[in-house]
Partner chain sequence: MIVAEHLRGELRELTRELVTAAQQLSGPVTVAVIARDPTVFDVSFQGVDEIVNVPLGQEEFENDVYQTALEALIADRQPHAVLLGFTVNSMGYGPAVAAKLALGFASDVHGLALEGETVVATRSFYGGKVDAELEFPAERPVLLLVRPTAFAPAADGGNAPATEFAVELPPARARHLEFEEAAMGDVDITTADFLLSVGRGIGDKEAIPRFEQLADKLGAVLSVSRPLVDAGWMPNARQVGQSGKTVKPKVYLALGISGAVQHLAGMKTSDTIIAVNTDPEAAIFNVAHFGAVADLFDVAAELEKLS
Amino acid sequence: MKIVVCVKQVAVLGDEVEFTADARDVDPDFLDFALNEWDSYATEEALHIREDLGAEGDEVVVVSVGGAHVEDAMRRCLAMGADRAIRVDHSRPADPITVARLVAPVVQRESPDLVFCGVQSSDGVQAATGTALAELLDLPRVAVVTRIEWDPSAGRATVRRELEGGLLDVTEVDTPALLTIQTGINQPRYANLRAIKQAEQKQIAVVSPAEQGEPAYRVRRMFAPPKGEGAQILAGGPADIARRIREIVEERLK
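For the sequence just given: structure alone, the form predicted alone:
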């Protein structure tokens, strides 16, 4: 049994923020970095499953995209109990679709029984990478999962997922499959000092990025919005409101 967990080191804004000279990103000096909260729950759930099954050779493998600095978050996963870590070496900012393209070949080579992603990242908050990755890998997927019951020999998992308005849905999915994991599915463990030191000694495999294709979007400019007179209420039908929002955005970007 093998579970691949896709993790991300997210940027955390401090009290003060300044932008880079080209105004397309936040100056790194004004950022802190940490393992994405949703990904810590995804890692913990993979470890739970491995421990419950308890078969020799079972593996939890974490995969991330980025430069060497993202290894801090990956080592936290190793300290929690992950067996291996693979980093796709990519130093430039990447949108969720690009990240999925970079991760897909690595996951495909690992040929896992399950792939876990956090529902979303706390910095991007787009909830797109997991779904895009499942599409690229041609895997069935279930989003916003809050409980997993899986028998590998049956080739099928029963999962519970959150819907809008506090509703819950229970569904079956054939495995291999990709699941995006919601916070609250478990309680992520804290690694002790010994585990942290052992994780520091583990080697993280680094692979070259595959073809990433055209980005899904490009950042034109970042700025702190000026304080205005308050909210603007838009009237009309959905098409009229969407058209007006576009006009407002285009006016502000000039």
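For the two forms, the rigid core is made up of the largest set of C-alpha atoms that agree within 1.5 Å on superposition. Residue numbers count along the first chain shown, from 1. Please read all numbers here as calculations on a predicted model, not as lab measurements. What changes on going to the form predicted together with its partner chain:
Remark: with the core as the superposition reference, the CA shift of Glu18 between the two forms stays below 2 Å.
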Second form
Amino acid sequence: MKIVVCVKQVAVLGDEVEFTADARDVDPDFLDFALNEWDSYATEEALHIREDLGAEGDEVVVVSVGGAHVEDAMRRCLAMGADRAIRVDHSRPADPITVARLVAPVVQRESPDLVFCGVQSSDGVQAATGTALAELLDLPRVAVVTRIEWDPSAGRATVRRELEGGLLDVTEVDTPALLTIQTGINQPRYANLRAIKQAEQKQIAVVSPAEQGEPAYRVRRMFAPPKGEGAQILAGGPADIARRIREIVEERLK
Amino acid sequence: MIVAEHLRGELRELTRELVTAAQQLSGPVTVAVIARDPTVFDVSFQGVDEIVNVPLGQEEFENDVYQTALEALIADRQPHAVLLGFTVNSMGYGPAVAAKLALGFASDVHGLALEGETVVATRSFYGGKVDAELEFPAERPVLLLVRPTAFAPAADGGNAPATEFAVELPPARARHLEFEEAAMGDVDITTADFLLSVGRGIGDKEAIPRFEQLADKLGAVLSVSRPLVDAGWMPNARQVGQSGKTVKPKVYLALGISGAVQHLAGMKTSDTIIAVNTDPEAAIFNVAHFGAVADLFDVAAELEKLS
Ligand SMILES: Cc1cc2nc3c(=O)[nH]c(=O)nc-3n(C[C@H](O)[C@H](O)[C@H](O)COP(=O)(O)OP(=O)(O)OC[C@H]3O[C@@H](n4cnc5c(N)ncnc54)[C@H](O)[C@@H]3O)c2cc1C
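Now the other one: the form predicted together with its partner chain, given that the block above is the form predicted alone.
Then the entire complex follows, led off by the chain already shown.
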């Protein structure tokens, strides 16, 4: 049994923003990086299934697209317990369809029983890579999954798909399948220090990107969003702010 | 071309918004209705030029079915742009259609314009902190997932002709079995006039009782963002947002909530929004009426002192 988990190292923007000279992206000096929240749930779910059903030789394989620096996020997954990691060496930012094209051949070669992606990345919020990848791999798929009951011998899984308002759609899906994993499906484990140290020693396989075709979009211009009317800023220290909040509340609840 | 959004026999308001979004682009607006009996949904809104009914053997959404239907519609009508809602259903098939047909693609689009022949879409990046204008490959249709509530709903009173469009459907590989309702909670946050809403900024579970007490003291009901429910700190009946409750209290006081699009979807029409966040660039300030760049614990301590 093999589960491939596609993960992303996301960029986190701090308090200040400056743009690159061509104004097509944020200046990388203003970014911090982390494993995408959704992908930590996807990794946990794969590890959980391996532990639950698994036998000798079962594998959880992590795949990511990016330059060498994204290996930090991949090592987080290895420290959680993933067996192997493969990085597609591509350092330019890419749209979700392009990312799907870049990982598809790597996932295909692994011929996994399940493929997991996070529902979305916190920096991109496209919620598209998983579904696009399923198409390229010709796999059945379900997006926004909050529960999985998989019967490998029957070649079927029963999953809960979470819709707007928290309504759950109980769906039966043929496997192999690709599922996009929603937060809350489990409680991702913390890696202990020893596991983190060991993960640092692990070899991450690097593959060259395949032909990816034309991008699905090009960023023409990136800019700070218009503030609209903007929030009226409550000035002063915490005591002043608290007083103003109470005034506003009292007035609005009248 | 837009695809009508419906769930359990009800047309979603978003369908009207998609019509308005489509009007930002050139050309006739076609509404495709994919359902067991598409004629039960009245999509004859102002601005609609044509309705295409795609009858199915089933009522509920399945992504293989929608994908096949949309691909057949695209092949037949050759639209310049296909607009779907940025919804859980669309996430399950829209990107697949775009990948298969090599279309221009973006999701969570909240602005649209036509410059000459070129579609320009605006969407956010980096957790909603920056916006970007996107352009798409020349000579290819675009498929865009449009953010709910970003466009005004189209009004009733159109008179577009309807035609039927038959599609041969494959057996679905992911099949709808049944719906399960979200669990009911002890309180109904949707009826509160004043919500004190806390997010991941409160740090850990031990902080919850403090904010429960503060809510009591202020005469507010406590609500939360999703991560607190995911972590099991609060029941999901308290969750505000796209996958939780949509609320519209007189006052929404948000402490330590960043303002992710799915959170905003559930509260941005509140009468008065007050946000406290240490990050001056937090997206919540874009919808808040009053904002304080401050540590929520300091402000909470001062609110506790007042009475
Ligand atoms: C399909 C789908 C559905 C979703 N549905 C929902 C939903 O219904 N509701 C929902 O909320 N989310 C939903 N989400 C998740 C959403 O994308 C965000 O992950 C979530 O809203 C973030 O919650 P948050 O703002 O509390 O946390 P974060 O984004 O982590 O923000 C925490 C904030 O606290 C601030 N902060 C930290 N410490 C302090 C301090 N001491 N004082 C003041 N401020 C501080 C930080 O600056 C930051 O802005 C959904 C996601 C998906 C993909």
